[in-house]
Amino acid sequence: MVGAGPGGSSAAIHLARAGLDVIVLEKADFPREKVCGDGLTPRAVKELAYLGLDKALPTAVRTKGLRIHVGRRDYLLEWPTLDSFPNVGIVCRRSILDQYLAEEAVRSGAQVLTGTSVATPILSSRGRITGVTCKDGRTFSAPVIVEASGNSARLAVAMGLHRMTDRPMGVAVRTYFRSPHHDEEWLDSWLELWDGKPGRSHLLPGYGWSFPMGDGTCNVGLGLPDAYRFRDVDYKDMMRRWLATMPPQWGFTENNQTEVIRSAALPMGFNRKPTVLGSLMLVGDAAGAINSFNGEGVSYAMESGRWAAEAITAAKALGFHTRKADQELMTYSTRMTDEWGSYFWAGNLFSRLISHPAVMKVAAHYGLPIPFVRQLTHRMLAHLWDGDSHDVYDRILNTLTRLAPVA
C-alpha cells in the first residue's frame, strides 16, 4: 500500500481485518495536512460506518445539509433520508482524520511505516510490477500494491498511466478563519464570486465555501472547476479578491486569519486508467476518483479502498499471479465504471460548464428559486440518491445516469 490517506488507510483496514498482510508506506509523518474542505458528507460517513468507526472519529462536527448563498437570497438544503446513506454530515480536519484512519489500520493488523518516500517500481522480467523501491534504498515487494499516493500518483507514473488532460482537473485554495459561526450545522456554499462590490464588479470562476470547525475557526475555500481553463490565474490571489467581499459578520479578515492560504490540484473525473494495471491498483486521488460536481474526494477515496480491499481478498483465495485471481482484480475496474462511470461523465461535463461564471449565475438565479429543482440539484451535485427509485428525484437521477455515457 502506498499512501496512507482516506484511501489507502481504507483498503488497509478492510485487508487486514480480513487476515491479509498489509504493509502501508507514508512519505509524511502525521500529523500532517492536506488542502481540503474537511468537510464530509453522508457517503463518506457512510464508509466511516462500515469501518465502525462514524461515531468514535475524535473532534467532528456534525452538519444537517447545506446552506446556499445566491445574491440576497439563502437556501437550507438537508441531507436527504434516504435507506442507502445517513442523513447527516461530518467536519473533521483532514490532519486528524487521516492520522486516526492511519491508527486504525495499525490496531487492525496492518504495518504502516511513516516518513518512507517510494521512488520506482519493482519489474519483474515481464514488466509486472512486484514491488518498490523507496528513496532511503529499502525495497518492498507485495502480490497487489496499491497505490494511494494522491494526485502525484508516482508509480502510475512510472508504469505509464498518466493524467488524461481531457478530463478536468480543479483546484482547491483554502486556509482558516476565528469565525462565530465555527459552530454551525451547515456547511455554507457560495455560487457567485465577486472581485469586488457584488453585481458592480467582475464574477469569478468557481464557488466558495466555509465549513464550521467547531474549535473557533472555520475552514474557508474557493473551488476552481477548471485548472486548464485558468491556468494562470493566481488562486491565492483571486481567494483574497473574493474574501475582501464577504460581509464583516463572517469574520473572514486578516486579523482574524491563523494559518497561510495553500492551494492544491484536485483530478476528477477518472483522469488516470486503468485503474487496474497487472499488480498495481490505483484508489482515490491517484484514480482521479474526485466527483467533478462538487469536489469531493474523501468518500470516493474510502470507497474504492474499501473495493480494492475487496478484490485483493477474493484474488488470494484463489492464488494470487493466477488466471483466476488477475480477473478478480480486474472486477475492481469495472466496478469502478459501473457505479460512477457515467454520474463522473456527467459531473466533467457540469465542471465544464459552470467554469464559466455566467452560465453558473444564470443557474443559480433562475433554477435554485425553484424547490423541485432545487432539491434534484442538491443530490445530484452531493451524489445522494437510493437505487431502487423511492421518489421521483430517485426515478429521475437513476435514469439520467442510466442514459449517460460513462467517463
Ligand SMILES: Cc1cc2nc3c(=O)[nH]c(=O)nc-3n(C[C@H](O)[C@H](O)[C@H](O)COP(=O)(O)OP(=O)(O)OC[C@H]3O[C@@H](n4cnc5c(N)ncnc54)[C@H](O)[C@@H]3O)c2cc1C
Contents of the next structure:
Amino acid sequence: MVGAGPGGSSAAIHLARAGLDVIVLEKADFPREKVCGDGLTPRAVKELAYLGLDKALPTAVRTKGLRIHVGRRDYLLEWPTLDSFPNVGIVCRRSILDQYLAEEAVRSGAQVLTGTSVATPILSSRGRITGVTCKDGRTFSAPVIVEASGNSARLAVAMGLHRMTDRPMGVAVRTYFRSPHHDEEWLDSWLELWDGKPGRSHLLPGYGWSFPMGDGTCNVGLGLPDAYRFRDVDYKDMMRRWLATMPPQWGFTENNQTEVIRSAALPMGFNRKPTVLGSLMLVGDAAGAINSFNGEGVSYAMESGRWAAEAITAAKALGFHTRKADQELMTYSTRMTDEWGSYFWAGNLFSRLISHPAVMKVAAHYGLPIPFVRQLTHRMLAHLWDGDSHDVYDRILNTLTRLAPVA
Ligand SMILES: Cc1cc2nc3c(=O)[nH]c(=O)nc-3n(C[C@H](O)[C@H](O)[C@H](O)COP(=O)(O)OP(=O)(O)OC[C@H]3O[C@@H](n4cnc5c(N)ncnc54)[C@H](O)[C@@H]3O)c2cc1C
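Next up, the form predicted together with this ligand in place of the form predicted alone?
Let's see the whole complex now, leading with the same chain.
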C-alpha cells in the first residue's frame, strides 16, 4: 500500500482484518496536515461505520445537513433519511482523522511505515509491477500494490498512467478562522461569490464553504471546479476578495485567521484510468475518484479502498499470479465503473457548466426556490439516494444514472 490517507488506510484495515499481510508506506509522519475542508458526508460516515469507527472519532462535530446561501436567501437541506446511508455527517480535522485511521490499520494488524517515500516501481521483465523502491533506497515487493498516494500517483505516472486532461481537475483553497459559527450543526456553502458589492461587482467562479470544527474555528474555503480554465488565476487572492465581502458576524477577518491559506488539486471524475494495471490498483485521488458535483473525495477514497481490499482478498483465495486471480483484481475496475461511472459522467458535465458563474447564478436563483428541485439537486450533488427506489427522487436519479454514459 502506498499512502496512508483515508483510501490507503481504509484498504489496509479491511485487508488486515481479512488476515492478509499488509505494509503501508507513507511518506509523511503523523500527525500530518492535509489540505481539506474536513467535511465528511453521510457517504463517508457509512464507510466509517463499515469499519466500526463512526462513533469512535475524537473531536468530531456531527452535522444535520447543508445550509446553502444564495444572495440574501438561505436554504436548510437536511441529510436525507434513507435506507442506504445514515442521516448524519461529521467534521473532523484531517490531521486527526488520517492519524486515527492509520493507527486503526496498525491495530488491525498492518505495518505502517511512516517517513517512507516511495520513488519508483520495480517491474518484472514483462513490465508488471512487483514492488517499489523508496527514496531512501529500501525496496519492498508484494503480489499486489495499491497506490493510494493521492493526486501525485507517482507509480501510476511512472507506468504511463497520466491524468486525462479532458476530465475536470478542480482546485480548492482553505484556511481556518475563529468564528462564532464554530459549533453549528450545518455545513455552510455559498453558491454566489462576489468580489465586492453583490450585483455591482464581479461574480467569482466556484463556491465557498465554512465548516464548523467545534474547537472555536471554522474551516473556510473556496473551490473551483475547473482548474484548467482558471490556470492563471491567483486562487488565494480570489478567496481574500470573497472573504472581504462576508458579513462581519462570521468573523472571517485577518485577526481571526489562525492559519495561512493553502491550496491543493481535486482530481475528479475518474481522470486516471485504468484503475487496475497488472498488479497495480489505484484507489481514491490516485484514480481521480473525487465527485465532480461537490468536490467530496474522502468517502470515495474509503469506499474504493474497501472495494480494492475485497478484490485482493478474493484474488488471494484463488492464488495470486494465476489468471483467475488477475481476473478477480479486474473486478475492482468494473465495479468502480458500474457503481460510479454514470454519476461521474454527469458530474463532469455539471462541473463544466457551473464553472461559468452566470450559469451557477441562474441555476441557484431560479432552481433552488422550488422545493422539489432543491431536494432533487441536494440528493444528486451529495450522491445520496436509495438504489431500491422508495420515492420520486430515488426514481428520477436511478433512471438518470441508468441512461447516462459512463465516465
Ligand atoms: C481544499 C480541499 C478541500 C477538500 N474538502 C473536502 C471535504 O470537505 N470533504 C471531502 O470528502 N473531500 C474533500 N477534499 C478531497 C479530499 O481531500 C481527497 O479526496 C482525499 O484526501 C483523498 O484521499 P486519498 O486517501 O485518496 O489521498 P490523500 O488523502 O491525498 O492521501 C495520500 C497519502 O499518500 C501519501 N503519499 C503521497 N505520495 C507518496 C509517496 N510517494 N510515498 C508514500 N506516501 C505518499 C501522502 O502523504 C498522503 O498521506 C478536499 C480537497 C481539497 C484540496
